[in-house]
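Form predicted on its own, single chain, as C-alpha cells, below.
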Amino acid sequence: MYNPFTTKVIKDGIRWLAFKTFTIKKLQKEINIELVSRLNYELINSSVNFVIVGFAKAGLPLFGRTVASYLILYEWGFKKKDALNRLKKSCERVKSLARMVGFDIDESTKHDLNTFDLISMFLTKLDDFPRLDLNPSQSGQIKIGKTLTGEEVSLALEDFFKHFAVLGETGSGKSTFVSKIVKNWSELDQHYLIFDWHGEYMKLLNDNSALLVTPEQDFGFDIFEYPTTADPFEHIDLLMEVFSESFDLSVSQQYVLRIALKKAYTEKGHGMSNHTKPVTVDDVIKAINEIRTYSGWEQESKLAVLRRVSKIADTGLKNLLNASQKVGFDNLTKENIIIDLGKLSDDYAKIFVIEAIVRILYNYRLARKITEPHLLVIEEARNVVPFRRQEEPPRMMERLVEELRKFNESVMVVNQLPSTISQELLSAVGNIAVFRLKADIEQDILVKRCGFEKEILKTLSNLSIGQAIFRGHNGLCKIIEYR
C-alpha cells in the first residue's frame, strides 16, 4: 500500500519526468567508507531527489561490486527548464562527490528502461527510500525524532539555515520538542539564545551551561552600548528603528526620540572625545523632559515618547537591557543564553526585548562578519512576526529572520496558529514541524503556504502529544514524535 503522499502522485499523474542515469563503477583504490556515507547523505538531500536502483542489488552503500548501480533522479512539475538545471546542478555535485569517495561516474544515457519503467520504479522504491543512520556527534546531524516505525529523522546542521517552523495547539507537545532539538544541537559545541515568553525552558533543558538572565536580577544586556569602532549616531539609528517598531511610534514622535537619544549620547561625550561615560535609560529620560515644546501637539507627542520610554525603566526591563553586570552582544553567539520573559507582565515590554536584542545582534553580525552557527528561538512568534496583508510592508523582525541565515543564524519560531504569523514567512521556511491542530482553515494554510499534502494532514487533528507532522526542505512529509 503506497504512502499519502506517493498516492497524490499516482492520482495527480506525473506530470513530467527528468531523469538522467549513471553507472557508478570502483576505482582501482581503497573506498572511503565514511565519505560513502556522506555521498548517501548528499543524495538524500539534494534539491532534486534521487532513487538509488541496481539490476542486480537496490541501495547503498556502493563499496563491493565493480558495477554498482544505476542512479535516477527525477522531479515533476510545470517548469521544465528550471526542472532541467537543477537537474545539472545535482548532477555534477554527485559526480565531484562520488569521484572524492573512490568510485568513477559513466555518464551515459543508453539504458534498457523506458518511461513506463521509470515510473513503475519510482513509486515502487519511494517507500522503501533508503535512509542513512549516523552519529549525530560524527556527521553533524541533529536528531529530530522518530517515525512510527522506529526510523531516525535528523538535519544537518546546515539545514537548520533554512530556518524551522514549529506549529500546534497548547499542550501538544511543542516546548518538550524544542528543547530535545536545542540539546542535540548545543551537543554539537553549538550555542543558542532563547526567548523564553513563559519561562519554561531553564526546566525542560535543565542546562547548567546556560546563562539566565531574568528581569529579577541586574545581569543582562545593555541596548545604549555600541562596538568602540561604531559610529554612536549609526547606533541611534538602530534605536529609531527598534522603538519606532515596537512602540508604533507617530512621525512626531520619532522626531522627539531622536533629539533626545542625541543629547543624551552628546552629553556623554560620544561622537565628540574618546572620553566618553556609558548612556542609561535615565539619560534618555531627562533628555526628553529637557526638550522645549512650543505647541500642543509638540507637548502631546513629547508626553507620549516619555510615557513609552519610561517602562523601560522599570525594574525589570532595565535590569534586561539597561543593566549594570552585562552580557555582551559580542558574546551572544558563544554563550548558551535563556532570557526570562515570563517575569514581564507586558507583553509589550516582551517584544521590545525579543526585537531590540535580535536587532543589535544582527548588527554586531554584519559589522564583524561572524558566520559562527548560532540557534535562535523565538517562543510566541505571532507577536515578533505577526500576520500582515499582502499590501503591508513586512516588519523589521521579518526582514532581520530573512537576512540572519546570511550569518548562519538558525531561527527556530515556535506559535500555535499558522494563520496568526506572516504567511510569507511561513512560505520561506524550510523546515516545519506542526503538532496537532484542529481546525481546516489553519491546514488549508498548511496546504496552500508550506506544500504539505492534503492526505497526510487529515491525521493531524488525531496526533498524540508528541507526535507532529514533519516536512523537511526537501519537501518530504512524515510523521514523527520524540523519544
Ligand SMILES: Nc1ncnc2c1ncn2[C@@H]1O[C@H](COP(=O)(O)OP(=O)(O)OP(=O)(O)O)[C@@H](O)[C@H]1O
Given for the second form:
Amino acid sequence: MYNPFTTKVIKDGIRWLAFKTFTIKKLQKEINIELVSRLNYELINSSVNFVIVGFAKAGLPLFGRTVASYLILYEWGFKKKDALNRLKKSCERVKSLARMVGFDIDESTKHDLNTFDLISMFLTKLDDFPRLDLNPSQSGQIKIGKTLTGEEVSLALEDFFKHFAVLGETGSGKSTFVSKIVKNWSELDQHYLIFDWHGEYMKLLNDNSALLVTPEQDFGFDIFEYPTTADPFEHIDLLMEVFSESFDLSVSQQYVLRIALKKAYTEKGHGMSNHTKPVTVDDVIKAINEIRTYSGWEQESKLAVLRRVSKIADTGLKNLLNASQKVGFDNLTKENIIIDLGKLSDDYAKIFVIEAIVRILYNYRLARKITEPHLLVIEEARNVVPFRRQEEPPRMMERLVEELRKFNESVMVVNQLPSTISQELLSAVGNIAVFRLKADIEQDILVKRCGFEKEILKTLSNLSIGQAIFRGHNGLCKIIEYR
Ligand SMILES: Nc1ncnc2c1ncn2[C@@H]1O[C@H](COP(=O)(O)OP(=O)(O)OP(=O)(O)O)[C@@H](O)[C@H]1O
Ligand SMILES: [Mg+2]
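Could you switch over to the form predicted together with the ligand, since the one displayed so far is the form predicted on its own?
Everything in the complex follows now, all chains and molecules, and the chain you saw is the first one.
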C-alpha cells in the first residue's frame, strides 16, 4: 500500500525526472522529537519530493519501525543538469539532518520489494514519456518579452523563486515591464502583492480582481494580529524587531516599547484566556502613556517612543496597518493586492509599511508552512534594501528577501541604479532586466556583480524605452522588449 502522496506521484510520474533511494535506520541513541519534526519540515520545504516506500504514513520511522526507504524524486526542471545537481545537494542536506536527529542513512542497502516495484514503475513511466528529452513544457511559463528578432522569451514559474531585479534610469520602462509580468503571473492563477511606491499600478494593471489598499480607507492589514497557534509574546518580539529597525529605537526606547506592548496585549486578554480582543495602535499609545517613569532618561525615552508610535495613529498608517476591515495575513497569498504608498507623504512611513508587512508575511509563511508561489513587487527598492558596505550587517529586509526564497516567494526588486541597492542582493538574484542606463560606473557594477559581459552592455545606453538586456538564472543574456 502506498500513501496518497505516493499514489499521486505515480499518477503524475511523467513529471518527475530523477530519483534516488536511501534507507533510514534508527540509531540506538535517544531521538529528539522536536528535531524529527524539523527534519520532516525541511524535507517538505527543501524542494525535495519524497516518498516513503512501503510505509503507510508520512513521517520518519519513529515508532515501531526501525527502517524505512525514502525515494527522493525530483521534478523536471528547466535544465536537466541543474536539476540533478540540486537533487544531489538536497540529498546531502537530508542526510546531515537525519544524522542530527538520531537516524543513520544507508544508501547501499538492497532495495526491498516495494522499493523495487516503485522504481520499475517509474522507469516504465519515464520510458513511455517522450516529453522528457524535449524542451520544457510551455505550461506554467511566464512570458517576459521578445528578442529583437521576435523570439519569445519566458521563464518557468519556479525561476521566479530566485528573485528578479529590474533596473534602469527613470522613464526607461521598468514599471510598465513589471506590470506586464505581474499580469502574466496572475494569468497562471498565482497571486501578487505590490508595494506601489508612486501609486501607479492600479492604472498600469487595470486588474479588476486586485484589492487596492490605500491610506484613505479603513481597509488594510493588522500588524498586531498573529497566527492563532502562535504565542502573543513571540509576536511582540517580532513587532519589536520591526519598530526598532524602522524607528531606529535606542536600547532604552526599546525597553519602554516592549513594556507598553506587553501591557496592551495582556489587557486585551492575550496570553491569558481564549477571550481576546484585537489590539489597536491607540491601546499601545495608552499603554505607553501609563508607564510610570522614575528617572529623567526613562521619561525621555517614553516621550520619544510616544512621538514615533503616535505617528502611526496620526497618519494614514493606521488605516493601512491597524485596519478593522482587513486582509488576514493568512490569506495574503490568496489575493491580488496593490498597496498604494503614493498617498503617504513620508518616505519613512512607506518604508515602515513595507518592512512590517514583509516581516509578518514571512512569519506566517514560516509558522503555517505556506509554500504557495506568490509574487512580491518592491518599487524603489533602495529604500528598503539599500547599498551597504560589506562589513556592515544586512538590514532586516535584505535577510527576509533572501529567506523568502525557501517559501516560494518571488520578489521583484525595482530600482533605478544598481549602485544604490545592496550589492549582495544584486549578486544573488537569479534574473535581471536592465533597461537604458548610461553611467559607466553603473555598468561596471553589472559586470562585477551580475556577470554581464562588457560587450553586450555597450548597447545599454542606446536602448529605447521598453527595451532591456535580460540575464536569466542560466546566465544567458538577451536584449528583449515588451510591446
Ligand atoms: N514597452 C513600452 N512601449 C511603449 N512605451 C513604453 C513602454 N514601456 C514604457 N513606456 C512608456 O514610457 C514611460 C515611462 O515608463 P515607466 O513608467 O514604465 O518607466 P520607469 O522606468 O518605471 O520610470 P521611473 O524610474 O521614473 O519609475 C511611460 O509613459 C510609458 O507609457
Ligand atoms: Mg517606475
